[in-house]
Amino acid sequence: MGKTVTLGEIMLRLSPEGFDRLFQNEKLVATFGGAEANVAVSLANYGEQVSFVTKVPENVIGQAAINKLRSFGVDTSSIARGGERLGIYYMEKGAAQRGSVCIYDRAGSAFQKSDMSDYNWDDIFDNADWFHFTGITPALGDNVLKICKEACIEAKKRNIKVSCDINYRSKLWSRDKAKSVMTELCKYIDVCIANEEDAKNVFGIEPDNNDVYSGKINKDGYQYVAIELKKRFDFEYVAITLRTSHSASVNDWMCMLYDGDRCCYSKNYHIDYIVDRVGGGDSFGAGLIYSLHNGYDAQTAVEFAAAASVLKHSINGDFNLVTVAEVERLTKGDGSGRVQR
């Protein structure tokens, strides 16, 4: 089995400890993170060969950056290094009927100003078998957009499967912006990854009755959605996580995985108290992709990566700091919470 290659921004997390506002107090908690190295350490910690790619400052805060993935065993030979700053982003954590806040300083950041010239696809991709990014990367520039596409061709040019998590940020670019290049980059995707307004917000396609906002999910109708998402783009298999929010401390979760003959559901869970829910989707896409890169199949796949996030529902930062056996003994029914001696 090959390696898996994530391609993104690692940016800087400032947030303020516990459930507080931002500047309530005079701290700040720093940490990193980002999509696609989230994904990277999750499946290093499920024992996967990974290698992270993007480009940091040479000073101590982009060092720092590249010590934090080390530390969980993610390959950093490819990270490129120059450029003014890391990026920045502020996450203040809702709690009850208040909702998150996310505030991005990434203007100008040393991914977000890299070129093509950064990257030896020979060399990132040898011994690959499994490429992913998100929407996020080509959403942060024309230049970066240019740098995806160039690995997504370099990758189906090994015969490499691609995987992206589509993850439209509305702060990031506009949703014709968005279809327009996802559309074109879609061409190059196996596995196809969305939230429950993904496919609505890039590409228009929506189950009915549903209502995100007030917590009416149309479960049944985004088989609709998968079905869609396959006759446009011919991917081998579409994912969407199914979010039912009841508050910023209580979400229902459930996932989704269409193999092109049945739709497979996770089980429902019940989250009834979130700790930090950035990531989760992070999660979800790297235990779909350990499952899928390990032979599971739809329905075992599904699980493993539905169960995979609910754990870091419970973990704050943005990396899932879980094992296999772990994610695989809520599979299996251990939701308790029971001390484990």
Contents of the next structure:
There are 6 protein chains.
Amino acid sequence: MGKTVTLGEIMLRLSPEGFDRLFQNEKLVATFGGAEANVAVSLANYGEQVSFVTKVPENVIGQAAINKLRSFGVDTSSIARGGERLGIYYMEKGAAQRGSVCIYDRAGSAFQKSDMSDYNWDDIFDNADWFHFTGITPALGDNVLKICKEACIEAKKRNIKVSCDINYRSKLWSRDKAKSVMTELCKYIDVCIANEEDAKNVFGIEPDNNDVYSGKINKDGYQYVAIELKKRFDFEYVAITLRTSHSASVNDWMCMLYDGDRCCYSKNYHIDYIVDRVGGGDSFGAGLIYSLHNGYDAQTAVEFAAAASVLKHSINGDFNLVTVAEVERLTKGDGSGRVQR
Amino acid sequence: MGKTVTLGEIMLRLSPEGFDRLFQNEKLVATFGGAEANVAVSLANYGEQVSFVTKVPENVIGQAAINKLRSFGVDTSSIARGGERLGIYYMEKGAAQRGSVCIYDRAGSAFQKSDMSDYNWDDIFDNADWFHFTGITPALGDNVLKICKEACIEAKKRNIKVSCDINYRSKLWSRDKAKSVMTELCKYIDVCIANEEDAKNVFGIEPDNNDVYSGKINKDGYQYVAIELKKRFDFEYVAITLRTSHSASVNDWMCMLYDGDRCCYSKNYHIDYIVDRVGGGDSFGAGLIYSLHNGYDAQTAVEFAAAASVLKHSINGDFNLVTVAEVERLTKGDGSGRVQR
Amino acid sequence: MGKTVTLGEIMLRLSPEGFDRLFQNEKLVATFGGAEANVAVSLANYGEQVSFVTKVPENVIGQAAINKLRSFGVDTSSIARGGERLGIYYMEKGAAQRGSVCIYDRAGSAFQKSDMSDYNWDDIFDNADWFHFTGITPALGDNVLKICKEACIEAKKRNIKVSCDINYRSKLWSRDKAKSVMTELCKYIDVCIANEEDAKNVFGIEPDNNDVYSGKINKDGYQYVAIELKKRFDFEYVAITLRTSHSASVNDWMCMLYDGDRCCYSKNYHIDYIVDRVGGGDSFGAGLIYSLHNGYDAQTAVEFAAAASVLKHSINGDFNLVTVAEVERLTKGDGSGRVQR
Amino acid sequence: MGKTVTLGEIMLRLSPEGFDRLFQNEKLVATFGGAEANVAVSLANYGEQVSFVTKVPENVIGQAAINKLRSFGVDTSSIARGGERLGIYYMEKGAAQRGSVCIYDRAGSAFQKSDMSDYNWDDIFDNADWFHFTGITPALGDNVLKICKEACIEAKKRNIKVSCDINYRSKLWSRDKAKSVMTELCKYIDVCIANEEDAKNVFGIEPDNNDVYSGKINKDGYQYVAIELKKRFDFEYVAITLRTSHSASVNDWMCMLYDGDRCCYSKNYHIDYIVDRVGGGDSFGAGLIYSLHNGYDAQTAVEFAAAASVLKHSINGDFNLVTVAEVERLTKGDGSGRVQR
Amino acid sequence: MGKTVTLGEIMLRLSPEGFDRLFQNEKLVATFGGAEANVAVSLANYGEQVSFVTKVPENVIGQAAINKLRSFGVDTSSIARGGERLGIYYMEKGAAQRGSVCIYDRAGSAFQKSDMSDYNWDDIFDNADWFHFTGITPALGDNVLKICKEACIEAKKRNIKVSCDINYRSKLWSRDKAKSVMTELCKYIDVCIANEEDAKNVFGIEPDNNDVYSGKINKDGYQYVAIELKKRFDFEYVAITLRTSHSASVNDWMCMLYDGDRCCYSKNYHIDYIVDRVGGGDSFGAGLIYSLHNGYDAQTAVEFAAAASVLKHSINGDFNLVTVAEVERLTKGDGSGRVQR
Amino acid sequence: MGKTVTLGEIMLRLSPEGFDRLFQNEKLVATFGGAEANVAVSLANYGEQVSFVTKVPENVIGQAAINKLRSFGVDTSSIARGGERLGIYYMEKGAAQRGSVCIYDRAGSAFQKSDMSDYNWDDIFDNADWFHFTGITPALGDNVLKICKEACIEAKKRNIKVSCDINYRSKLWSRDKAKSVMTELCKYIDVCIANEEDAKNVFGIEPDNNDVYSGKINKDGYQYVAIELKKRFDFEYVAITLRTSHSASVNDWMCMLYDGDRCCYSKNYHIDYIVDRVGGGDSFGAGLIYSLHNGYDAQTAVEFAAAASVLKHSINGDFNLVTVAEVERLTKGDGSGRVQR
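Alternative state: the form predicted together with a further copy of the same chain, after the form predicted on its own:
Once more the chain from above appears, this time first in line as the rest of the complex follows.
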């Protein structure tokens, strides 16, 4: 089995402690994160070979990002160095009716200003058989979009499977821009991952009777969404995460995987206390890549990926700090939280 | 629109971190709070002009209290300096079946020992059109009661609207004393705010079939309470907060506003994870003052005030660190806790 | 009323802050705990005379364990000093579907390597009328088992009541070994305490239709378990705790006490936010010893012990930091978490 | 050898972390301290039997003070319970040219309002052969002064040795008041302890050419002070600590003990980094009591006491957390700070 | 006396705790700072009326900066809102031979991108009689330089005294650029403040036998520098701070003020433990402005300003959290760090 | 240039925060360290290829140790997994006259119980040209000694340079045992590193007039020690670190390198504030290996290594978190601690 390559931005994540509001006091927790980096870390935690590709500045902040990735065993040898700054995002975790707040301070980052010469595709894709990126990367600006597209082309040239999480971010681009760009990129994508809002935001595909902000999710309707996406872009797989947000602290979580044949739904999980929901979708994506990479059937794959992402909600920070064994214990039904001793 | 004046005591609040018990370990979180100060901070956060009137000692503790208030933009220029100490309260936050513990160490505070000469009503009420206090202030002793009454008289002289939150505290005075004092003060009050226990504790007015300690709240019965209060004291508005305490971590919360005509109920909110419920009532009061001050109708007002106080439950410390925009997002139905990004 | 003697191991407990995973960052919270030490601390908090018997090393770690016990008023004068190390356990608290993780690093501890000469039974049992241990102690190795049995014999010689919490730990011994050892020790035991899994794991006694890992507890079936245990070992009392684990954050909790005549069930408690469930069983045991020691009837006793252990779930660390008054407030029905002020 | 009894006030000590200024941020470190309590803790750490006598309130704050004392093995059984509050002092540690700041909030404490009926001298002095107090206790008010004097009388009745640290506090009383009270109490005192300022402040005795605020200490001149004190009050021993304060971070420290015959000076210690100098004098007093109690000659005694107090400067909080072995290593000359491994 | 206006950038300052290296662990301390903001805060702490003028973004980070300034009583009503980000600087405090590390991430800040329309000079200078800025402000880019020059012109128009701290930053501009810009701006400046390196870096004026990196400062030589500066630019006052850096932890500090007549030197201070030296120069500048604003003679002024900046070295963060009384105690010679109690 | 291989034990290091004493409060800082691991991390920080060889348990603690090493880029692919526990050491940092305290709890560690089959020398030494270990490794027990000797033999077989730091630990073995073992191992060693005590403790070689515990170091005398060591064991290089311990906070530090021809002394450094001296010797060793590996002459090498280890004293934890550029800035004379900005 080859390595997985992920391409994207890694940012410094600054969060207050616990459920404090930003700048309520002087303490910030400084970690790192970013959609594709989160996927890379998950895969490394599952024992996969995985390389993260980006550009970070030649200073202690860029080095700290690399060190964090290395600590999990992510291959960082293709990361370019240079540019002026590492992007930052401030993340204030919500509780009950108060939603989480995300403030981006990522303009002008080394990755966003990187150009084609920072990427050597032969080195990057050496020994790779999977390439993953998300819709955030092309949203970061035209040169990154170009790099992203080039990566897709280079991957397909090498017969590398391409997965993409749509990950629409309204703070980064408009729906129209997203639609035109993603429509173009979808040509290269084999495995498409979306959440309950992405298909609507980017492609205008939506189930009936759905209102994600009032906690009403029409789960069956997403079957239609998956089939429709497959029709339009001829994906091999379409995966959709279905979050029912009762509040910032309590969610239901269920996932679906359409393999062109069947729509396999995972168990529905009632998450009764959320520590940190950021990276929930990324941890699903990583679980899915791991599963498909290891030849799991669609039902097994979606159960693994769903369980992985359920566990993420109980873990601080962007990264899903769980092992394959821990995910499997949950897929086998032990969500009781009992202590093993 | 004029400024709002609030009069009361601000205390040093000492809490253990998270849900630790008091003195379980060496760390304390030192913030400031007090019913009327909490209202002032909320109003400042909503962009209102608001002045807080009290007396604090001439030392770094008194100065720190002033600095904290100033940081929110509260006008502190009418705060008298002197006396011996700032009152303290120890607040241990409860969880599940373990209730919060509040220990007062406020005797002998600068405010409690202040006298009439510390207050220049012309300066204090200059440009004001609203005056707010709570039942805690007159409970602090006879000289403070006198000051409080004088403030009411001076306010009414100037045609300033007076609001009061009954806020009965059994650790400060008896029901009998409270009843006689508050009956006297109610003469000056236009807007009366109470929680589900106050009317019973102070005026002996109570709905049938009500048991707040077992989680049974007869919501409709409070209509009777409001009408009865209005009858006795001829208030312009009576507002009541209705907390159903399932546990220290999970509450239902609903509010009512009687405008002499209709009893308007807010939505009922299920708060599924409480970070800190202290100041919940104060944040309702502030939301109500803001709403009425800005001419909202009764239904809009009670919805705004209820949503504001729901959000307070997710925020550490006494102060409700939210903006008008955040409150309005909740009144419009987004309590899903989704991340905006 | 005489003093209670508890015999067992006290360990250094290392936990990450909040719900962080072990080694997610650099901070660890260092406290102490152990099944019998937890019981001793609870009893001291209830104002009982209680002595904890163990052996700890002659270094600052052993001294710190003693200091912690002394801080609660536990008599530590019978603790032997010497040996090489204090046992350690790493405790990572779970949340939602992620269960708590317990890693023992207790091999070679001073207590496990202690021998008969470290214990002077005349001093230890001087003025005692109750002796408590748990199934963890004999599981720690043959010399500790011998000491444990000797303690039972010496206790019975002096007409001291003996209680034991079965406390089966699969990481310490096999079911077979546990069965043969505990069968032998049960001869000396008057009060037997077990959780919903112990009777099955150690003695193969189990109710029908029971699956503790999927959240299905057949509460009535435990009546059969209690009667069966009584039959086999002629206990005076059999107490069983019944945990329904919805997740690591939300549990139901109910307890039963069989006095040879009636099976008394406590109220069922819905614990909607768990701070730390470790020591839940120990706090039940302590509540039961306190109750029986003070002559409470079976129903009163099980209600006190159940309420005590419910409160433990809201408290960080192994120790149940509550007073008799706090437990009694909950038995009287105030689990609303309202602030007393 | 009998036990030592110390009488005085224990306070909650609130300090910011590290060298932060008070209220620079939200975190406070909550410990306990007080001149006589500090002596008691030191003696307990040396393995002496020691009882601390005071009165603390019947709440968790009073209980926490008792628990802290118990953790070191101090006998707390003679501590009265009741009254309204535990005194507080805010301690901001200085660095370099910025001196430490001490703010008392101790008025109205349980101890200050205690009366004779709170103290049973027969119980208190049972098995005692040493009684220690400091000049802070009589400075706290007339009823405490009366109790203090009574304690002296009761001690002398029982042939108990009495030691007193003059400990003049200008924030508590005037020099005149201190002089008249201390002159009276000195009748009962066998061992008088003072620092380089006390004799001047209280009794007007001062060496020539001395200016403690500019770092000039006339060490030889203190011989005259000791002899003069002995002359006036017929003390058995006079001990004086001589601090040369280069800054809040760097001090020289030397001590003297006059046994009526010789003035024995300790080594001079250059303390090149001060962690916390509070309790430096108390730790000297405790070292002296320990030494004299154990029959050390004057030179040995002053060296032990000086080394003990040197170590205190490296330890956070009021309490001197050192053992006899650690003090003796320093008296033997190992102040090199080398790691033993 | 009128108010002082300061113009400049305020940044988010991110520092690890204590003397940890950046990203050595997850905790960052988030405060705010910037040369001119630091001066404003000092002046507010001295009770002066002071307004800080800048532009910050319309988000919680910009708001937090404003709140911090307001907490000290700095007038923030002339701060413009808008733009994209608040500048950041990472500050790692050095110790011993390891120097502090400062990493700027300030490009694209709201202030740097602000334009003339953000500043209403009539409002800004209303009631002002002093204007202060530093060489950092014009170094931030041409539009800021233009604003800075306009401010000088507007100030002089109104007969407002102008002070400037040269504050050369090699990371922001070259010596050549600095020279040409500062030469132009010096026309408007009445009070020029520089450190031991600035005059050389910007104007090429340097004493003989000076090597600031090896700890050799030719103090007398700076008399020549001051006279030379005065000659070139006709300043009313030239002030120079003279730091002898033995290490990151130990410095000597002395200041000089030339009033056109005499060169007044302050005492030399040996700072034997540095908590945080950032803002040392700014605190000198503020002390000088305070002194001259209050009519102190040159010797008194330089002593006050020097003592103020000595104290800054003992305080964490950019801001000098001291009062006039504390500074004066040091000027009067009490640098002994004794506790006042 | 080939990679460096280091062999040894990595332990969990548990330290209280700042200068607190062990268990003074509940917080511990959990990092990792060990003499050879420290060298590996330094080399990785200098950009060298370096592999660390050991055995750690198959649990999260062992994994965390690996993750920490990986974060710096240390190659961990030769680390064996298995065994029962990771060794622990408790490290309490000293200040002023209070020395640091080190408590080992390392018995029974995975590394100490590892056997020859855990090490594949062909893989381990693939592409290596340097092998480093310290005297701690053979001190850990006979099987580890055997592994260590085998590693030396295998290294010499491959013409790999071998360096060893004597690192005598009296808590691990006697001087006699150390002498006989190290005499045997010295046969394989090319570069011998020792501190001012090692040569005396292990080989009985000592300069005249030397007393390390009273701060008297006869620097010239060490020339004799180096020559004597070279004579006995025919080392290529002998390096000696010379610490003059004024206290736990202030040290002088100088190093010497004897290349068989000249004794080159580094500058003497006065370290005026020590953050953490643990790992000082290891950081010297790493600096030396780096220097010799890169062909520096003896004087340059000893200056680099000395500067590297001086910087270590300012850094928390075992690891020397510095770059080549930072070390070189100090060798070039900038120890002034000035901020670069």
